[in-house]
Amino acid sequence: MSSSGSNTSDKGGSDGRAKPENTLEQETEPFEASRLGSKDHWNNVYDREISNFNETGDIGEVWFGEDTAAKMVTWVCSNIEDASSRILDVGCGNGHLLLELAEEGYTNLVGTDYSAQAVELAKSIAKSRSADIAYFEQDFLDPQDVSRVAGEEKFDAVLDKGTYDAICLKPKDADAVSVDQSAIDMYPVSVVSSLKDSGVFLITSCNWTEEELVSRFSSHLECTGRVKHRSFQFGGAVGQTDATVAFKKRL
């Protein structure tokens, strides 16, 4: 699962729902499970991208596009003034988001992914650009692994660009039809366990609206802001291509 490596855009909006900006819609049923929620799929993706990077220097796909990543970087720069703040990109994929933050002067950056191949690629890219970023393999749904990476210090910010989308497509078992609800339920717990009490969580999704994200995280996190994306109109409703929402811990 990866922020830059969890492209679920072939699911986003595929059910024909416009994503309203100003109206609260009823919570929808989860999507059916998909290969995009499986670890084997992402291992295969990053095996190919490692080969491409070694051959051509191409870092691979920037999921959601560079414009969306730039909006997240702008939000961080506007809301986290201390460049030494400890920032985690969960499901980092090729590490593009952290590379952009390093360019902005942030110095305490950590990226994790459950795909060892993604971590290998991210490390290689960071080394090629002389970027000082720490990358680790991590199962973000395992409390012990979450605690291992967070440490006693924990993080000032946790970033997610597509990882929750992938988790919402994770198969419950080999039938690859039912999603793993326990994984979906564990995700916000892992976010809270990773954050300092004063920490912030910034998530971008292409599968869920702003209102759905607020609803889904409301038991653990409180919405503090939103990032606007390109709007569109479909069936008389106005929506956004992606949703980016900021949260803080409920204390």
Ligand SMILES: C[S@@+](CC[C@H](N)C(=O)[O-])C[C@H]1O[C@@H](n2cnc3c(N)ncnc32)[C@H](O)[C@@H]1O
Given for the second form:
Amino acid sequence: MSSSGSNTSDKGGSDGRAKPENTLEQETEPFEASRLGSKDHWNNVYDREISNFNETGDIGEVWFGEDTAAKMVTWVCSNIEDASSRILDVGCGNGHLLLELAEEGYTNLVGTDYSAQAVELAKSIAKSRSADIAYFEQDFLDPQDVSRVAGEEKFDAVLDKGTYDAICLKPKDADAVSVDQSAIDMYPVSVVSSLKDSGVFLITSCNWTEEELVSRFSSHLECTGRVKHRSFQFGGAVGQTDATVAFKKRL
Ligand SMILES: C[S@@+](CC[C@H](N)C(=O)[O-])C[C@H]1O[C@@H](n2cnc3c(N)ncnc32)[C@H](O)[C@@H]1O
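Write the structure block of the form predicted together with the named molecule for the protein whose form predicted alone appears above.
Now the complete complex, all chains and molecules, led by this one.
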């Protein structure tokens, strides 16, 4: 298993993306579209990871590193008491977050990804560990797909580690440099459609600050808490490497 603290922006981590706190009004420059926002890219990534897993048993990349995944798991354990709560990890990749939650005793876990290869990998890993996790192919930007997976029951919690970051880099069309704003706008709508009225949403991003996440989702979701990450000072400003923010539905 490899830990990645990597930024999902092609701009990398060196462009000052770890921004000062209190930047609510300071909306940053939009990102340019990137291959990291395309399904072909992720299919290629998971094709390679399936081969690696079959050859070596290595489950592959843990986006943002194991500490960040552990912080999300700790948040879930502290905030979701009922182990039978229905929990969705959207854009689950290899499913490692759900594996950790299964180890903590959660029994109603669902992982989705729009990459068929990611779903295949996650299923193989879960099987190899005898973990009871349901995985489905789902494009989180397709309302029909979203309602098919959520069903009538919907979810008590939706988790995202790195998926919104990837969606924010989706090209508008094949050759476009600009991002697909309609995809970015659709994302919080899909979160709300997936959640029960009492449901919670926990997201980790490396491309957006806490304040940007709160501001971007504010018309659909209300911030209920933040998870602290390692902070550092640069040029007199304090920044965090990742941002993890919890929300509830605005009813
Ligand atoms: C940065 S990776 C994070 C993977 C995983 N959450 C993790 O933490 O290891 C982004 C994931 O989002 C998935 N993804 C991107 N756009 C998606 C969409 N529209 N619907 C569902 N999954 C999507 C990609 O296939 C990829 O697995």
